[in-house]
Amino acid sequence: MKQVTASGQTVEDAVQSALIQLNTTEDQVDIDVIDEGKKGVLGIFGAKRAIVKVKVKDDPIEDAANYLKQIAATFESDVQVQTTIDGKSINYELSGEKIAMLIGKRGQTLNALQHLVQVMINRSTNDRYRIVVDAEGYRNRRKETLEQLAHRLADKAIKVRKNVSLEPMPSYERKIIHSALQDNEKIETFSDGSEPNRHVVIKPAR
């Protein structure tokens, strides 16, 4: 139950009416106010109960995880989404037999996921989240093989003195391969190129 009418005798009354319905707190809901009702005289004659329309607000959070779960459902018939929050960063950790179909070949299927429920969520809200969708750890996974990489091709940009450029990646994963060679004073790191083709190229320090 999403929605509900209500009356009372004062407006107020009306409205915790609902709320005890919809079991929800004030501040999860919008009130439309129907008619505000009349005491009437001596409080009897004449009077009018209040009557209120109130609906239970959109959850974008939740909406998303449902998102995720239609789309998912297209590629495997049973997947769960678990939803972790923490302050502004939301993860949505997908689980299912078939996971690998929701990851795609190095994460693109899961990153345009990612892609869709962080444009989703912040048109939604005022609040800017930070979001991730994870399928399994894939993430930690991915992140250890970055940093593996970005370590190899740092000696390697060191050993011919040129620079070396990394495959196109979305900027979490440029973030990683700068962060894992940022203690590196014998190489600097920038990213280069525009979007979707920006990627991270590692030059040898001067």
The other form holds:
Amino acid sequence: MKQVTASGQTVEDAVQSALIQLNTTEDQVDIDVIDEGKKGVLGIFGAKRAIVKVKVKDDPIEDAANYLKQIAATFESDVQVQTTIDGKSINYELSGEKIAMLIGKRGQTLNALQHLVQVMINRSTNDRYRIVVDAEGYRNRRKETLEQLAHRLADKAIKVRKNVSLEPMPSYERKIIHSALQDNEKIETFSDGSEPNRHVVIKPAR
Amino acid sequence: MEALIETIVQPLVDHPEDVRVNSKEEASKIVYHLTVNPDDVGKVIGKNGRIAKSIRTVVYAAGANTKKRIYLDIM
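Okay, that was the form predicted on its own. Show me the form predicted in complex with its partner chain next.
First the chain shown before, then all remaining chains and molecules of the complex.
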């Protein structure tokens, strides 16, 4: 954690000088006044300088990015983490050479990482953040794959006039399937089973 | 590998200083034994073991390159 102790003629001067040293602004720090200082007679005799301790506040979003970077470093030495914040949703995009290792089969490693970051970030703040951990555009590619799969299986369900079950998926992947098929009036979709085996079922409408 | 497990677990608990990882090498596998402060057990296991499962997924993926099978024991 970054912190400096600074002094100045007044408390305000000391804080300003600390902020310059830390290269930050007043709303991102905790200020601890150690000595308020004294003006002294005529500003010369008995004057004491004010001393403050200024500490940069923990930024959970930044902490999570570092957390990801540290874990990713075990897989590959050179992984970049790019953070995009949009209101309450935060997107971490990982990039590097051997990123496939970090995605895992059907994104299971990526999903595990995302879950861990979610737990970690929501532990340190009262705000609920929506976290997405992505790697080399994996989530978008997966979305396209799932949409194609959804349409293909919907056709199959209509043809064989039987329910078609998909394999178990996390909630946000099931949502992709439901939304892809919501305008198709020949079928209905619903989820069945309980986590972690919850899966989408496509049912032909009668 | 021990460092990775500690990196993953420490930010999730209230007593990061009590996180310990011991490893025991057996014929065909390496067993990592994770212990945390008794107050933090729930935090590394999670509802229905979800957090423990996520930790294992990441650790096993990292160990995919090693010759031996790895196994993570919690508490």
